[in-house]
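Below you'll find only one chain, the form predicted on its own, shown as structure tokens.
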Amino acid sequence: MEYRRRAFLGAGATGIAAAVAGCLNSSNDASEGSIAGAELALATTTSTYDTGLLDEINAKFQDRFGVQVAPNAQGTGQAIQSARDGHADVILVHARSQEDEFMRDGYGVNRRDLMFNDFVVVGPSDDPAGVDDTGQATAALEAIADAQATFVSRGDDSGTHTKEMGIWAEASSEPGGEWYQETGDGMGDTLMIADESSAYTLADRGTFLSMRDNFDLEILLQGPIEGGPELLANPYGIMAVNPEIHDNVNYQLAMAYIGFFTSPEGQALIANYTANGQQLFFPEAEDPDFQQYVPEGWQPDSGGE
């Protein structure tokens, strides 16, 4: 998906001193930053945005800045694909192989780590393969596949595909026959699908927790927040689109993004952030410095002075 642009007001390297310092003061306006009335393309991954936790932080900043967020959700690798092709100002996904690797190719610029939460392995109550018995990821998948149980999995390059696949490279047993289906969508959809076939499906816990009155799946096996194994852990990072890549991109206003999300009022938003009164994610990001922000050797657009 390519995004319509809005007309941006340049305003150099002092706009975007001002437009980070502002998300980190709680007493800024919109009125006072340079951002106003710009639109942020933001990619990201159909966790995010089915639990809801996106229309709380894209309120609360345009709110805050009179700006619009567009976000486009998707899976993981189709979310940084986008960024690849310019289709996006900043990206929030969560596989972090594919994360430094966009990184390391050049394409983002000053990653930071934001929160997280962690998989769960979801499936029917009478559960015929035993995974309440196993404790462990890989002896979970096992299970699943010995006793041919149906397994439905996002297939769809996204975070949570990604993941499956990990733990399917360290298992003993492969996916693969009529008990293993991919729907190649996201999240929300998958959980639905597998709760009509009384199937079993990997899951991040933010997107179960938020629709879980929706279906009879339970969860099987917990992953680190609850005591699990270490494997499900689930970090999500955040990061701008390389200006010196791509010169479309709105690089003051991703940064002003990155800084309102990753600042003690966006990580109080995400704290408290609850559906069916349980936390669905848990803020990681350490204290901005906006050095930290401004890519080595990018020099902003003069704004046709």
Second form
Amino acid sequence: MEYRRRAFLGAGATGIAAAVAGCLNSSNDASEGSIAGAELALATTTSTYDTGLLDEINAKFQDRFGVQVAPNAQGTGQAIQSARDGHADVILVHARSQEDEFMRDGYGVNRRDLMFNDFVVVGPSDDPAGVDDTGQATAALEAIADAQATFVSRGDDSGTHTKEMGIWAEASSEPGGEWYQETGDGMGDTLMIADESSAYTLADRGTFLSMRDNFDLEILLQGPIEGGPELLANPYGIMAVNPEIHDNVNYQLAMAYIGFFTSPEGQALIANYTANGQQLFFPEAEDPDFQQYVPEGWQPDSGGE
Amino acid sequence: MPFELITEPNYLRSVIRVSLTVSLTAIFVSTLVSLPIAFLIGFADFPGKRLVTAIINTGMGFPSVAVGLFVLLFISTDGPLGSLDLVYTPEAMIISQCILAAPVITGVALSAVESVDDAVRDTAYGVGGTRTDVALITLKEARYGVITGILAGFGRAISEVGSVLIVGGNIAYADGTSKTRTITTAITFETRRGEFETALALGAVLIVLVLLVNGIVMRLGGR
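Form predicted in complex with its partner chain structure, per the form predicted on its own context:
The complete assembly is shown below, putting the previous chain first.
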């Protein structure tokens, strides 16, 4: 009750929100009813949810639209799968290759770049493998493999795991052997396991910063935000599930959410969100960028692929 | 941080409420199903009775993640119950907890019914009781065992994490109100993000609940 009243006041105060809500109401047919009391199913990743950013954004969205957001935090692979199965209205993930496949297969529509941060290689402060001196992502993992130093991998098809596999593919060493351990858990769990066993791991900066008070782990290789290699960039994308494929999804609500998240207000919320005094995510939806609407690396003259 | 301290009591209360609502509903439903089955099998003599009993006892040890997976496939969009849109709802968690608790309740109640001394039934017949009278007498004799079964089923349901995580999705709204986040899944989530105080508080609540249930079971068992 309380949040609905606030939503009403908020909508009254801002013409934009009222106009959008009005559009949604009038374009809904009678069987759909109004959006008030509806619920938006968001499939997302542990790296965004565990930092608390989504709670902040979703609370504002609920104030504005009177709609509850039900976030389901999984790995990127699992989040995309649940969207393919029609169990989500909108997905927010970070593995461009998997996002492109999702879009190409027709399950997603209206993808937008949302925000970015970067990955960092973290490990014990005494740094037995000498990662600190490498300066490159591939060289860092090669150093760990050469030293047979324990490396903890997510191993769960998440965006972080996809990135890690991409780096291994470019590196000259192969992951494997007793020093290479897969947790199959979320980022927080994996960081904790790495901390307990004085191991290295690849982590997104957001989760690492939001939890660093609990750890002895240190950042040994920075990502591009702190001048590190571009290979460690971590962009997040948001897309609506195609209502042509799953008629149970709430497409209009999904688009309202994407609109709010990529609006100046939503982007400002991202930029102002901090943990332990540090910014975790950087807005990326403000400047129009053609590349967000096409598969990664697509060129007009490349014949469509 | 201060934000979380303010919202935490509401958050904890909401998580506990969802946990209790789901598990108590599941136990209520599975009791309604399990007790008639236990009595039917307990009273009847038929070939294959030992096999049926063995199957029920096996069911007591069903791994909860496997049950969660089967329920998910069942209620998924392409599954037989897909049209009901049950994925990531409390109802889905109730279904999986019912399946987990039913064999426990049936098994314990069945052994309680069977352990009622034959002499009691014979006497009841002997003094001219109808079949219903005999059934009621047996039920009265077996009541502590039956209650023990129900409580054991509740203990299984409330402390189970695998299936509710799979079919429920561990969802809470931004204001800290839980939709499908139970005590157990909240503990895994809060541990994952390093909020150990919240995880410990919930762990304490869960342990107290289970201790309470076990205390009642032990008291009843001692009679």
